[in-house]
Amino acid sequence: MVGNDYDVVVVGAGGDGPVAAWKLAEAGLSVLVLEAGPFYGNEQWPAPSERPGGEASSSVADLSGELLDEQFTTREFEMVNKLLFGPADHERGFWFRKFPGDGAILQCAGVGGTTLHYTGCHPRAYPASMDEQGHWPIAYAELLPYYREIEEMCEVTPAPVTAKEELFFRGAAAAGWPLLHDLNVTTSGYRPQPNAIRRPDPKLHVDAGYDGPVTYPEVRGDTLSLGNIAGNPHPRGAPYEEKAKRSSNVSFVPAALETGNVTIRPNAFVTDVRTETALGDAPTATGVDFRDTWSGRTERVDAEVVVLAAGAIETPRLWKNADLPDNEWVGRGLTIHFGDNVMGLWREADLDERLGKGTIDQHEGQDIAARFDYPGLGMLQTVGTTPGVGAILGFGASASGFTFQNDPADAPWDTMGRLAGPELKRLLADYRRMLQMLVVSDDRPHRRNGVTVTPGLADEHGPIPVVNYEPSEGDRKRRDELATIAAEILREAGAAHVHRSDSPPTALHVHSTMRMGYVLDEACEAYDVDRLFVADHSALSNGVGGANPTNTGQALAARTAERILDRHF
């Protein structure tokens, strides 16, 4: 049952808010976790998508591996439409956001949040996006201790080498770029992605020949068969915390149940955030108001202190329809990682020359194993995906328009632009000997890009988020500059045709919409409202440079945690 009267109360229960909650009830205080999607693997919520099931879950005993195999498929299009963002009840269909052009925002609902499909990545920020862009008020060392508990917790480790991230890494040592040892990144190169994906079991190694059930407990760890965007069950039969990706539901969920102080509500979205004002002082957060998904029913909650972890999209939205003070910088600042995507394709004598066979093989590892960094700039990853996945990515979308439209006589790339027809089918024919490349730039927060709301837009919580974004030219030359190094790198590894799809700007990364240092205090903290805290990736005051923002999302969080206990317990 969920109390009245809880010492904090936490607004999501996706990648970060868990870290935030598990810090707290460590420490000994009772915390209430209000998630607004649903709880897969959990013997309180047998059908989480067909019926309310149960009210809250406080006991890791409740969660059921063997429920989130029959819960989670590795059918792409049935595990999108299950975990992106929207009700338990798929009935419903989702929660709208308007963002422009052809782009969208990729975000899940359900306890684990958007870690349910990301890939594991988990490398840390680099140190001169907060040493030296100047957005940040602290330094990347104070959350070096963070992060190595983070990285702790979720079995951080290089990833897997496969046939693909080997021929980036040729391609790269090829093209001059020195193969970076330091997790704290400060010069260009290449290295393997630190993943939050445990290490495959070793008599999956090519050359093993293990030729067994690929399921658990004959196979522990990853089993690399890529699956972490429709969720990674992998593998099969494991028990819920033995599930090789180390989202925050199988990493810091269990870890939050188990000091017996947590409830988590999922199928909970809050509606109001409720403050009381002394005469002459600013208003203190007091609790919030949530609204049950499926029965419609409002029902408040008490708290000494009101964590809001919801998103960078939803956290801003909650703070503008509960009519909380305003300040010119809620929801301002956004920054998505404008991305891009960048193919490489191969004559099959060139990487038989290469590799010792005549494919790629895309679909075997993980699905981001490789990466390039450059501070100042972004990164590039190597990405692995199933046929459909790749082909919406790479070919599916363009700001420039069809390929005939676009020429590359002086250009680095073949061709460029959105691909349709015989020409797809016949690109998409050689799938097994293509690599895609993802570029993901630094871009900085800007006061015209964010989150608002309109009276008259809404939905049954409240005035939807109306998402704006517009990169800047600095923005754009950092991404092309990116794309460039992504082809001469795909060059250098023998790629005889090189695609580059200048993709509309599309959120898979989404931070800095509530930002330290202008919304936020150095303790996350907001200034405007008394034990009211951000504990999720808004807080970030830029985009960490263009490294994944997991990592620093929930080292951030475990800070956060800290300085609630200190200020106010």
Ligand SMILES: Cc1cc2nc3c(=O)[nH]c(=O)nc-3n(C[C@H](O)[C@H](O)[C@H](O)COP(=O)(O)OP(=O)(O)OC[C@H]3O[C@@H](n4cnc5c(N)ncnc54)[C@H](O)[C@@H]3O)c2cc1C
Second form
Amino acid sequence: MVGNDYDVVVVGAGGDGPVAAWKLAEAGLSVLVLEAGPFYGNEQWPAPSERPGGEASSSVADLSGELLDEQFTTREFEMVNKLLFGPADHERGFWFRKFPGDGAILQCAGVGGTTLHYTGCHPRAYPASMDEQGHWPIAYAELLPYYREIEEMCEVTPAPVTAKEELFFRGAAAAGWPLLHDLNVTTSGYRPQPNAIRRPDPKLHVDAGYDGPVTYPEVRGDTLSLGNIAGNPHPRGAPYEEKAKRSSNVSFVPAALETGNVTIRPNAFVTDVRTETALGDAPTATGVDFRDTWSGRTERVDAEVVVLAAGAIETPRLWKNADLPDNEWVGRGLTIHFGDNVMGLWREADLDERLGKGTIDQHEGQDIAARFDYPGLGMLQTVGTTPGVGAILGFGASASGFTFQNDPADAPWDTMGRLAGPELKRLLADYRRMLQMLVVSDDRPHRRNGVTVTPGLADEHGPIPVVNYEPSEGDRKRRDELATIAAEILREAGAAHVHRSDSPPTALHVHSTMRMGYVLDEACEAYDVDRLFVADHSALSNGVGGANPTNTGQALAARTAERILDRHF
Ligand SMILES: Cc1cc2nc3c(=O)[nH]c(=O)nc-3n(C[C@H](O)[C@H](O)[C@H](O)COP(=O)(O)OP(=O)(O)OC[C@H]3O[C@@H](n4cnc5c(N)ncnc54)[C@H](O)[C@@H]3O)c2cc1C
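Could you present the same protein in the form predicted together with this ligand, rather than the form predicted on its own shown above?
Now the complete complex, all chains and molecules, led by this one.
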């Protein structure tokens, strides 16, 4: 049985919650992690989507690579359905969240949270986003020791180069950009992606001539076969902790369980944060109420400290539904890295000349393995996808309507908008000679953007989050500049046709709705509620300049855990 009294209760076992749990448990505190979604690859839940299974897991011996292999297949559609944001029992549907326009919020429920989907990119924030944008109460240098700790735990390493990265690097160099060598990026240029994915087995190198199975133990580390968005169960046959992608369930969760001081209870949706108020004082957090998503029963847990780590949409939602003091920035200042997709298509002969073969084969290698940094604007990344995902991202939706409605005569791209009919078929038929670049802009926090709740719009856990997002002129300008650079790089790399999607806003990277310096103090403890901390991406004071945010969210969560220990234990 799970007890009901802990030193710390952590709400959410996503990207950042397990980092805080691990650090606090290492210091000897008893920690309960409550997670709304299921726990895959754990012997306590042999069929997590079909029946309730066990109640909680407190032992690393519960983790099973074999079970994870059964549950995480390489079938994309099945996995995308499995990793939807909803309860373990998929018969009950997913949890609907309202987002404007054609965009969507992409997040996962389950131990590992949205890192189950993520592509493992672990760059650091741009120092200028902390030291020069003025949103942060701490200096970039303060995060450096925590970055190093997280990067070691996640085995962050420069991604291997396959054809798509080589093509991109050549294009960027030809466009006059330098190769960057430092993890702390202060100037613009290109580099291999620092990924939280184990290095591939050397025998998979193109010159090694290996022709055997790509399963464990023959192959250890990354198998160079994409699959990260679908959970990445590679290498098949490997023990749980030896899976190549270091999503938080594979990296921090085992480390947390190893301490013997952590209990993880999945299928537990927290609906209330309880507080006590002594006369004249700010309220103090004393615990939480949660609802078992299988039985519907509500339970209560007491704790000395409560840590919210439910993500940048659900943490402010919980705060508001718990009727905690409403500072004007609670739920406000949402940044999503307002993004776009620019696609390059090559002629066979041009590729042959550059690569010695007539195809790029974007399905080989790691999903996202090369990047271009531009502090002040954001970043570009090459993306390797399967044809279906590529079609959706690059051609499936556009804020500009269909291609035939747009005339990009003076633009650096040949076509812009959504593709349909014969043109879609023609471009997709060239999938093996296509390279997608993801534009990720340094959008800035605005008060109008964020999460609210409306009493009339509720699910079984209370009013749902309603998200507002409208980029500013500055955000649009930064995105346009990056899209132009992307087109130039693709042209320099020899692309014969460049297509810009002009994608609608989609929340893939979600941050800054409970901003440090606005809602939280420099330790990430709430200004208005004692003993209530936030350790997820909502605590970030902005979108970290446009760099992928998880390394920074996790580094900050590690720092927050130390502050909790200093202040309260
Ligand atoms: C397709 C895709 C690719 C991505 N690739 C990258 C990448 O390469 N690099 C990168 O840095 N970022 C990437 N991201 C973003 C990254 O995954 C997230 O930024 C990161 O996981 C956020 O961490 P978090 O802890 O804030 O939230 P989450 O990881 O979303 O975790 C929140 C957890 O809290 C749980 N929860 C929510 N509400 C409650 C509640 N009331 N009670 C209990 N539990 C609750 C959720 O179920 C979830 O498990 C990607 C995202 C997507 C969708």
